[in-house]
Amino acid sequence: MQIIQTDLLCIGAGLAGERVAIEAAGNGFSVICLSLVPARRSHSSAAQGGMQAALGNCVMGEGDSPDVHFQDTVKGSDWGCDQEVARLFVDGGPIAMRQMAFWGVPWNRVVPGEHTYYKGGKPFTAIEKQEKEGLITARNFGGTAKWRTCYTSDGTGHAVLYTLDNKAAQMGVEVHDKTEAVALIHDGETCMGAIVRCLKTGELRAYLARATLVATGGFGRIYRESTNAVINDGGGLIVALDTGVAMLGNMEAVQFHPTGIVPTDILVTEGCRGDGGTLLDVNEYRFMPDYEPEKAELASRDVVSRRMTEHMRKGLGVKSAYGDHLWLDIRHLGEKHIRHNLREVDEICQSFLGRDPLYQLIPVRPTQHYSMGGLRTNKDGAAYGLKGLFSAGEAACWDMHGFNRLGGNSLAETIVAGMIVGGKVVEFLAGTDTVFKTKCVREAFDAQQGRIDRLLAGQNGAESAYAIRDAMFDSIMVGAGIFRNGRDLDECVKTLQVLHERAGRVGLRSDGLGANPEQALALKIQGMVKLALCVAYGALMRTESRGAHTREDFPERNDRDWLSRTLATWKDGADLPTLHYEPATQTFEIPPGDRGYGGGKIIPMQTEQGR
């Protein structure tokens, strides 16, 4: 057994993982980041639109502050977030954005003078002030009172990830790519690292660490139609869930983005609508103001996705061989804006659709995009259940997003949470020693090696991992999509329970040697079905509608009974997660109220006088 030891093991080398790694390395600790792909190919690089931070530099952002950002974030979460964490996030945002600029991120800057911007397809004029010249500027995003999304054209994730990766290299952070964590090493109380599989040779290694961070991003690839990269299959959450003690939070809270292109489901940024793009139906009629007169296309993502789906259900979608879709129109933004500020969108449309967005409409539909749920942590990023285990970014339920996150808040979260959680990891490493128990290491290694050996020997069974995955896709897309109901969810849960049992009997058609994608899926498919069950079962039990969780049979947001966070654990031998609940927040800076968009009835929280 090859054993590698480090102070901090980051499972994931995207923005959150590398930001935590930089904090630890900068304080003198050894750090190793594991990555399925080279670090700069992490899915963070695909983020286009920008990062929210209340800088208030541009004229349309004047009067912005962390307080206004906080209000937008809490309303966007549909009062499902931890307000203490949301406060930490909005206060840290301006600091983090300026730090990224200092490290080399080429943010778009304020250019003084008269500028044209678009709202609802119509041109308006804004005059940027001379004294603001050169400061970080912002664009408009959905669900916000002010323009506060810092951006680098429409390649923000790419620019920030490359900057962070350079910084990590300067700080001596090691990145071990083409590796995958297949199990956490623990004794039921303390995490001691991970068993890791080399994707080139198939060999296992043991990584021992005093602190372990899960920063593997989202789990969108349990859905067929997703903007997520193929590597976003929930691997970090699977190994945490398999411990039996770590908890996943709010797994039923799954966000669909309004503008995935058809048929590939590649995302085109919310910046298209923030910069003035409009949504059109089969008659090329702009329909969103009919549903949301004030916010229109810039209501929160959960609301826009629902309104688009409602409109298509009325028969007003565009028919295609790939199902109904709607149109995104950015033609009026002009050549300079499209070719410069939306250049990645331009390239995506021309390369994958053969359409020029300067002259042609873009076919779009709501597509699974983001997971508000993840490995439940406290405000310090420490995971529930296991000492020494931390999480940050989309893999974590740090819970500033609640049941819906605003565009630009997740990309900012990777950096802000990375900065905050990284500091707490440093405190942990400075004040804690870990005893590495050889029995735990050996047992974890032998369990995973035995699992692989049985699979290669054909001792498990003959079920196809691909067939099970396709059946999971079919089930969860119907049961736990944009709109949900008890009947479909119940059927989805039952189907997934059967698939969970079948996934324990997976065999290989190939020999399984070397870099083998079939073997990788076969080892992970039961864990993916577990994640799907956490989503579907959590959604079935939550008898209300909140944010991205929309129950057609329970349309009210129920603050009386459901102002809570779902926690899921998985007991050995079970075919369903065990669910627990905790208060969504311990403190209310802003008491529950109306979001101001999206409609719907609210069952109010009971007060002492109302009992």
Given for the second form:
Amino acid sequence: MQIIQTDLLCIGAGLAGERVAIEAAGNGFSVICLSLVPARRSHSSAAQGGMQAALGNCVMGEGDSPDVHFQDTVKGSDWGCDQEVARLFVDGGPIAMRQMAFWGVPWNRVVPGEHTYYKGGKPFTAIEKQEKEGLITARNFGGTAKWRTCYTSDGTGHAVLYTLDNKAAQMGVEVHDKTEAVALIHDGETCMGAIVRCLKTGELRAYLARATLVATGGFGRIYRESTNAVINDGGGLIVALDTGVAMLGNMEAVQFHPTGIVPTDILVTEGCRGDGGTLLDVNEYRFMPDYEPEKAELASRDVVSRRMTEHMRKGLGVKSAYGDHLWLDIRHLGEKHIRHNLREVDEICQSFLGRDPLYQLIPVRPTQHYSMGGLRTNKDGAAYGLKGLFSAGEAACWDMHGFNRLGGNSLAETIVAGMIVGGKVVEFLAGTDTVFKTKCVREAFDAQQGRIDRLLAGQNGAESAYAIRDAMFDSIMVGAGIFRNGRDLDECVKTLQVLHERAGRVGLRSDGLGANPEQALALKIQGMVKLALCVAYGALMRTESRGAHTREDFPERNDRDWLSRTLATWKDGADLPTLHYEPATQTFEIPPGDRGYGGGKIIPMQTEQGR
Amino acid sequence: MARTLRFNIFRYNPRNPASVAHMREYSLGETESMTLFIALNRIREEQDPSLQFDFCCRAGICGACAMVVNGKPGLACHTKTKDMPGEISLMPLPFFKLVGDLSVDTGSWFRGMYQKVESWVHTSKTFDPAAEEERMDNELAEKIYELDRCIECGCCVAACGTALMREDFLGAVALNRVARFLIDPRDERTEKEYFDVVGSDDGVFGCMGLLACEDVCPKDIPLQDQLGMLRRKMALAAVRGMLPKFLRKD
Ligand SMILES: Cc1cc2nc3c(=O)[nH]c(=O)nc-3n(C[C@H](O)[C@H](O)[C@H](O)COP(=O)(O)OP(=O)(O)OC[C@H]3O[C@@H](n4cnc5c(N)ncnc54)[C@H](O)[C@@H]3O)c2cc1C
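Given the form predicted on its own, corresponding form predicted together with its partner chain:
After this comes the whole thing, all chains and molecules, with the earlier chain placed first.
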């Protein structure tokens, strides 16, 4: 058994993982980041739009402050977030952005003078102030009172990830790419590292670490139509759930983005609508103002996605071989804007659809996009249930997003949480020593090697991992899609339970040697079904509508009974998660109220808050 | 009528002692809007689950899926089958270490490159969390971003005649990286320090000017312009190095 030892093991080398890594390395600790792909190919690189931070430099951001950002975030979350964490986040935002500028991010800057901007497809002029010249500027994103989304053209995630990975290289952070964590090493109380499969050779290794961070991003790939990278299959959450003690929070809170293109589900950024793009139906009629007179296309994502679905259900979608869709129209933004500020969008349309967005409409529909749920941590990023285990970024349920995260808030979360959790990891490393129990290491290693050996020997059965995955896709989209109801969810949970059992009988059709891709899926498929069950079962039990979780049979947001966070654990041998609940937030800066968009009734909180 | 596409795909699994490098043929019915991403996944799932290849973002942003398509390096996710002849040959990128079939190890090479060119902002300042950010002209920010758009797919190196002959050649991607820092005022490196990195035959003076790098770059980065700019600067720096001290500026 090859054993590698380090102070901090980051499972994930996207923005969150690397930001934590840099903090630890900067304080003299040894750090190894694992990643399925070279760090810079992590999904963070695909984020185009930008990061929210209340800098208030641009004219449309004037008067912005962390307080205003806080309100937007809490409203966006439909009061599902932890308000103490949301406060930490908004206060840290401006510092984190400036630090990124210091490390090399080429943020777009304020250009003084008169500019033409668009809102709701209509042009207006505004004058950027001379005294703000050269400071970090911002663009508009949905669900925000001010323009506060910092950006670099439309490659924000790319630019920030490249800068962070440069910084990580400078600090001596080791990145072991093409590796996959397949289990955590733990004794039920303390996490001691991970068992890792090398994706170049197929061999297993043990990494021993005093602190382990799960920063594996979202798990969108339990859905068939997802904007996420194909590697976003929830591996980090699976290994955490498998411990039986770590908890996953609010797994039913899944965000759908209004504008995934049809057919390939590639995202076109919210920046399109922020800059003035509009949504049209089969008659090329702009329908959003009818539903949301004030915010129109720029209401929060859950609202826009639902309104689009509602409109398509009225038969007003555009029929295509790949199902119904609507149109996104950015033609009026003009050549300079489209070819330059929205260049990635332009490229996506031309390369993947063969359409020119300057002259043609873009086929879009709501597509799975973001996982609000994840490994539940406290405000320091320390996971519930296991000492020495931390989490940050999309993989974590830290929880500033509650039941709906705002565009621009998640990319910002990765570096703000990375900064804060990184600091806490450093405190932990400075103050704690870990005993590595060889028995735990050996048992964890043998268990994984045993799984592989049985798979290679064909001892489990002959089920196809691909067939199970496809059945999971079908089932979860019917049960836990944009609109949900008790009957479909019940059916979905039952189907997934059967798939969970079948997933235990997977066999290989190929030889399984080396970095065999079929083996990778075979080892993971049961875990993916478990995640799907956490989503569907959590959604079934949550008999209310909040943020992205919309129950047709329980349309009210029920603050009386459900101002709470779902926590899921998985007992050995079970075929359903065990659910627990905790209050959504311990402190209230803003008591639950109306979001101001999305409609919907509220059952008010009573003196004693929900469960 | 829908075509039946014939794929000739390079197969070799270094982890299987019985495996020998060979081309294997697969046929697949073409569907509307088909890309190599769709095609390869279908081949793997329907015909040959051992087939190794890399995709990640599948949207032309992350650079994972570079391979040699009918003789030319490019991103597979970007490649629409309708633009291709009925027979498509796929090979792994040369130059990088083979993992298996169409999958190569770009990560190790690129991490080595970061260290060689010290791919980070060199500054003597420390970050002050209480201070306003340093101002920058928006146009300059956009110029830096233009060079930061590289996705490290490796196509330019794989297509480079010099790199194939000379293992230590930095390649267009590294020279572009240096240019990115050279125009960034936050990086305090002097021309002489840059010269030490790229002013040799492994750097700017090794390029034979075959232009293949720019030709294959999926992001259309003007790689040759950067090379030209660096060459002029480095030649100047070299000349300055020969001047008597009182005439030097750095
Ligand atoms: C198309 C798209 C556009 C977006 N645009 C925006 C935007 O404009 N603004 C915004 O705020 N948010 C945006 N988001 C969301 C945002 O990009 C993500 O939430 C964020 O980048 C996640 O960063 P992360 O560091 O948590 O995870 P990631 O960047 O996904 O990194 C995860 C890392 O974990 C590794 N990993 C995963 N599993 C394992 C395993 N088992 N073993 C080892 N390593 C593993 C991966 O290789 C990777 O290195 C967008 C999302 C999508 C899908």
